[in-house]
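Next comes just one chain, in structure tokens: the form predicted on its own.
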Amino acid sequence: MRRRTFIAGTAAATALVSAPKIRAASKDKKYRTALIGSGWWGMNILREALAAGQTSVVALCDVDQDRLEIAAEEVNDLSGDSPRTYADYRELFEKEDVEIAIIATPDHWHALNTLAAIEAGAHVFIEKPTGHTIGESQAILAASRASDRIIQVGLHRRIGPHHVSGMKFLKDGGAGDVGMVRMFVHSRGGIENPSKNSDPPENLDWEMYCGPAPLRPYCRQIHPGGFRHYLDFANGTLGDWGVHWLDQMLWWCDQQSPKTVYSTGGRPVRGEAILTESEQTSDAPDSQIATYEFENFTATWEHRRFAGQGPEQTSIGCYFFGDKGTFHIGWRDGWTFYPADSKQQIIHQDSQLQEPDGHNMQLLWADFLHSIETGKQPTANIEIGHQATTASLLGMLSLKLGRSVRWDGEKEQVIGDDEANRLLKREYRAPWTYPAIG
């Protein structure tokens, strides 16, 4: 028997049994569903909704008419539904009776889209992060608390079988007392040459794409698919992958808030960010480290978009360092416990993932439907999504300031730092209005 695949101990055995099972949908009702943002990931979510058998797609919305038409054709092929299409989410909610809204737009649109959906009386499945700024996420949280709507955040690792069993192993003391957590995502890359700006394609409403964000010149690297590395629209790798892995750490520590956050990073390999009338590059850091100090442990986030995995054992996940050993929870490589005592066997569980994309959206959507039907909070509710988003954005806030921040998790304010607190929000481009909190 190979050491890597050996399962030993009561904690590990119990953890295997605890993996979640898909709750059978009642199928007594089909929910009138709208998708806002019909790109690759939005359609992935909608396919799961259709496969679950309780969805009637009444509307699709996107600023890219080509993608909108392709999405409508696919929905018709999959279900026979003929959804009406919209370029403006406000018109959609004015004209349609929507019971479930899926929000899969770029990050800078999440707050306005979600708040409109809640106001229209819809339950919401929102992709992470829950805001481009902490203030936006706070506004969604306040609106959800004031309503009786269910909000599920797309943190599918909260419900993936090996994540559930691995978290049980940790919480049952499998790694002992944990004093440090290291979260990381690494990939390959090199210098970034500027891309030429151009007129947006005829099928794309670039003015609406930018919306409340600055109206920067269009270039094909932003849309489709590249927006995450442009800070006008998202928050780079920390605001993307980081939300997932910070959430794993927050899950383990029962949603504690950090006391202080410090982040440093930049673009030492990709090169200085460029934005001129004729050309531009992305502007998110190609490498970044963020340190989170909690009451009884320290956590770090790190990413780089160069060098690849190299000599490291894995390029993604979390290490939990305890007095009994080191626990790693990853993605396709499952989880592994490396005992401090070399005489003990390594414990490992393989991942159980929904292919071909390797995510467990089927489980998360089933959990969402169950919550709507029962009124119980979903596995990745808005409180959970908000906290993971806030942690990631505190790292970005510290990076922008160039100094550490002290965080009051109860008041959700930076302590004694007016400049930092101003960065919890940002100015919206007219005529858009920043959402009020409460």
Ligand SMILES: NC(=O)c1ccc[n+]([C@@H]2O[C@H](COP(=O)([O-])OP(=O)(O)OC[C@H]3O[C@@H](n4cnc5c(N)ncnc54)[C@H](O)[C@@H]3O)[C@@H](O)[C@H]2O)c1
Given for the second form:
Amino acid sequence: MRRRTFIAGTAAATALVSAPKIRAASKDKKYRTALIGSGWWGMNILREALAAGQTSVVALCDVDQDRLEIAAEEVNDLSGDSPRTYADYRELFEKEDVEIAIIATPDHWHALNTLAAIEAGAHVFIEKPTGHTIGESQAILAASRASDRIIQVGLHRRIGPHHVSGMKFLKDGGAGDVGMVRMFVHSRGGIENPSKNSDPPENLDWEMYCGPAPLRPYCRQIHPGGFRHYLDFANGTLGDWGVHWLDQMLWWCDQQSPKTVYSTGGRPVRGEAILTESEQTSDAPDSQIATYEFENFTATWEHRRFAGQGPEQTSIGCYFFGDKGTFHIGWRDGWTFYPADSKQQIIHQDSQLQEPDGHNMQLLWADFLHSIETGKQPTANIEIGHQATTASLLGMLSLKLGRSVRWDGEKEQVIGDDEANRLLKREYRAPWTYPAIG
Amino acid sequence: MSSIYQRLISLLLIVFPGTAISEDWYRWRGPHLDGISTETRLNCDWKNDQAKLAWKAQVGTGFSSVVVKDKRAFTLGHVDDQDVVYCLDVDDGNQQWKFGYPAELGDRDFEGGPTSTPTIDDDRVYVLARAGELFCFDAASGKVNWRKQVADEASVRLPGWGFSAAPLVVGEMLLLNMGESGVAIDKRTGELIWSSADRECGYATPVVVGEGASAVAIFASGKAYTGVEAKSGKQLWSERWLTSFNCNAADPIVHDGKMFLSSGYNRGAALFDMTGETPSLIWKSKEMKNQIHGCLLYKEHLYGIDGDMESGARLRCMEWSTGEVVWSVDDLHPGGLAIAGGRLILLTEPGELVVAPASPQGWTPTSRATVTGRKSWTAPVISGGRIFCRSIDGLVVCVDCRE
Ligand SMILES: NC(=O)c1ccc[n+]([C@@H]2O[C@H](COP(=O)([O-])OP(=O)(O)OC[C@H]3O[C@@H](n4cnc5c(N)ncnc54)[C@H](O)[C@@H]3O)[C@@H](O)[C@H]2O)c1
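What would you give as the form predicted in complex with the named molecule, now that the form predicted on its own is on the page?
Below, the chain from earlier opens the complete complex, with every other chain and molecule after it.
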């Protein structure tokens, strides 16, 4: 039964597995750490933090009391720490002296959580995307520039070994002159039947979950994990997976901004989004195409939550098309170069991921600690996270508007389209107020 | 007549514990409630990876497993807006009777269809529908003796994926996993005997420890495993066991004064000492996460499916006393597991049967054969020298392993 795996991984045989014991602490300094959003990914991050040996977990925050209880028990099992638990992050920052805050709430909360953390003087590990609207991400960027705190964004694909070596291969000209990039994530799926709305479970503070977003009726599809397919809280596959792959593309092109973005898509298979008093479906597009025009190349994003991999060799990643051939950077399948000259050898490198869930958080966390110690910019700093997030949100913006947008990357404004510029922000539900930028 | 026969069988079992030539698998997890068949004469030496498939039948979408008694096999499946109870002849798979009742496919997050397994008691078959209706059929004719909307009568809510535990017969009672800590029904009349608070139940079948007046029944709710006095439903203890999606689906395993619990979604497993008033923790581990299938305990080792079924789970052997993983195979795509005659009988997700010694020495398959050839997540069932396998889309395959 479901869930988090919306792409079936290829399971590799591994040798004997022994229960992970607490890994030895390497350094004496322990950072007083708080986790805001103690769900799936938040706990994945916190486990890495604990394993790195420089964390003492002082506080956990979640609006779901059950999540808090499970998370606190696990932290205690792993480290012996007995974190205090909070339902409201504001209270947490008021009462605790936090040196590192991990933000892993649903996207619509990222800005308010992160700004409060910076305000409280914490270094921040924030999950992508860095905003639900572009203005939120701008506000985080401005706040981080105004402070000396380190902000690492959870773009672990910036540091994963096969990504680093793949990027080197590309930048060394392995694929020749690249003129086109295609980013894609495909999975299986079909029609979506509406789910009945219900009272939120007693352990969940639904009002606080929705927070600045509209207070939509609760249904059990949304929490945990399902929020990513509801546009009130997130931005669908492009706003989720898209951020990772857009970031790979921006890494390759040295952080250029797209000039023009156009996106189209919808829910031809899942069916029209439904939201009534009694039932609802998700409302994120089940398929979407976005084109990003840069100075001298074009990149496309494509996702499909039906039909699966199909005839392709892979269902996820980026293709970089160059005159020497096609370079694919993927997830579990590592990277592969397919030479244009079919007589030449295919070049391949395996991924080196941590399981479960196939990530490289260990490296990213170590990099974060290193930055805190040295003051150097982290690998996935807020500028990087902000740009990848902005690119994904521009795609969503164009999709919503139904027209292309011209983007001024300097001013971070849509050129000549007031309606589009208004969509850089959203209305917040009282009593929450949209963050001021700078 | 048949109850005398049954007594004879249990007599035989007392005389020769652990072995039988043929036994009825008349309830969920088999006659001994452990998923282990004591049948020893199973011929699984398949040549060229081909087993002798006695027959195939179509029963519609679902996860219900097969139960067998007196040459009749029963299971459930969803067909055309109905959940259908099938009675099949074990010799040829011919349908002896069927009975459908209106039901939604209910395919949220999975293929849908009925998830509970029928229970046979004497000449009756009990079926718990996902929406909370309980049916009592005459096993031979399919006549409905009675039917009750138990969820309404006991005023308990449906869990997210509907009721999925098999009814458990304990003396004159039927125990159902509904509400916070179960519901008891008079197995003759369908009258409600006791019920529990209106909280979300879990998906595991109740387990009973002890006998008679002091018997304790353990129920999985969405948030705990709770021991109640079987005769009254009075709560004796409760072990809080939070799992994402309130999905506590694996039956607890009680053995040697200890209780093993396990759930998926990164919850993991734990062993408790049960000799005191309340369970007390012996060990905990994240290395056995039973999402939908309970482990099998065999010779002080647990054999189980660890992890998320959809993303590729692992077959593991874990030491009961310590929780140490003895071996783990990651690329098997396990779909369901049984043990018979000291052998693991694994139905893989793609519908292949694989046989290997049930041993802490490792996974060393001796034979394999494609059976359903389709996505299968239901544990195989062994009865009368036959292995019954079922795919999610409703193909039931009877593998003849009689010598
Ligand atoms: N970098 C990656 O590879 C990666 C992978 C997965 C998820 N993520 C990101 O992590 C974030 C969380 O995703 P998830 O899959 O873990 O979701 P989840 O639903 O499992 O966890 C989110 C948790 O936040 C809690 N929450 C909601 N509002 C809150 C508030 N105001 N204060 C405190 N807690 C609150 C929810 O109750 C829930 O427990 C998302 O932004 C997602 O994009 C990143």
